[in-house]
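What follows is one chain in structure tokens, specifically the form predicted on its own.
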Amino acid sequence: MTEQVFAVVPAAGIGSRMQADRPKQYLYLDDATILEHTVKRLLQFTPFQKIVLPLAEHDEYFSQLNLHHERLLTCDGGAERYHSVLNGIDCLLQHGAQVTDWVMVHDVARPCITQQDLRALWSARDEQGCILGMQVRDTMKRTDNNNQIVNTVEREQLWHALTPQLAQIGVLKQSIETCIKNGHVITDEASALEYVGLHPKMVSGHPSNIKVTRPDDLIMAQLFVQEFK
């Protein structure tokens, strides 16, 4: 049988970080919503079967977009991100998905994925799981509460985690559960997979695939938007 892969957008998020009038998934690039910008460059990735965005109880924002496509769905969020993902999941599996088919995770703020990268996490797919990552280049430096240097860590293997992340829907549900069950913090997919004791494989991603966090990554996200046109 044919591998199936779906993806989870959470979108119920309020971006307090940004300070802006809404939610920055809603925020402008050009003449588009960050978030039109991620669902389009998801949806030209084929294999995805269906694809859904947990959207906040209250958000008077989606209905105004003009984003429809049959391959698309919405839900409730949650008051955390990992409710969300559950939620998703729980929507999937609604629509068709199994247990055994797959999921990636993608913050909604992440606009300029490329192809590239999504082909290339969809290859390297593993039972433990697998997420887009980046090497550490710099020096990476540790402080104290004060902001006084403490040591120098070492950047060999050191990554920072990107998304999507990528693991069997049954895993994943059954391994954010557990972590709520035993009050484990959950940071992203792969730290509730790494809780119950797998390892999920780190996928070199492309430096574009940046997350819209602050005013100043906008200016950047715009770039890329413009470069990838």
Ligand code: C5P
The other form holds:
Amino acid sequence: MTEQVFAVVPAAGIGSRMQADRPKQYLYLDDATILEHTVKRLLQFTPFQKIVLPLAEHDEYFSQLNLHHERLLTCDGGAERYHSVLNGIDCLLQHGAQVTDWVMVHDVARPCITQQDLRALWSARDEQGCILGMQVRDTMKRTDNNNQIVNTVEREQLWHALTPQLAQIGVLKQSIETCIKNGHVITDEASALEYVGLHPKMVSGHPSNIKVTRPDDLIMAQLFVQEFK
Ligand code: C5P
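If the structure you just shared is the form predicted on its own, then what does the corresponding form predicted together with the ligand look like?
Every component of the complex follows; first up is the chain already shown.
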């Protein structure tokens, strides 16, 4: 039987660092919101059976987009990103996914994801999990509380962790649940896999795959969205 892959796109954050009048995923880049750009690019990746968007409880923007597709689902988000991801996984399991299938988790705030990166990650699938990343290029420094440099950190084998992050559905679900049970705080899926002793593989991704976090990022994202249409 061919292997199946699904996507969870956590979209329940408020993006407070953007200081905008709405959650950052509903800000516009050209003629469409960040969320629409992200979803459009994920829908173009034909191996995805279903894509689920966990949304904030009082989200008043998504319904106004009129975004409908037979492969697109929504569910309730949670208090933290990992709760939203868990809800997304449970929603997929209720819509035909099996625990042995695969899931890519992708931040809604990364609208410049390329088909090439999605293909590379899917080809690299591994029982330990795998994620897109970018090797650190700059010299890295550690500072103290006064911003004075303590030392230079060896940058060999140091990466920025991006998304999507890919794992088998059952493995990821169990790993996140273990973290929650033990009070271990995680900010990405790989951290949950690492916590249970797995060693996800790093797949080198395109530098355009930025996360829109602060106002300046919008300018970069706008350029990349136009460049990689
Ligand atoms: O705020 P930040 O950019 O780190 O959030 C990463 C991703 O997690 C975003 O796509 C955001 O919408 C999502 N998120 C979520 N549920 C939360 C918090 C964040 O789905 N409770």
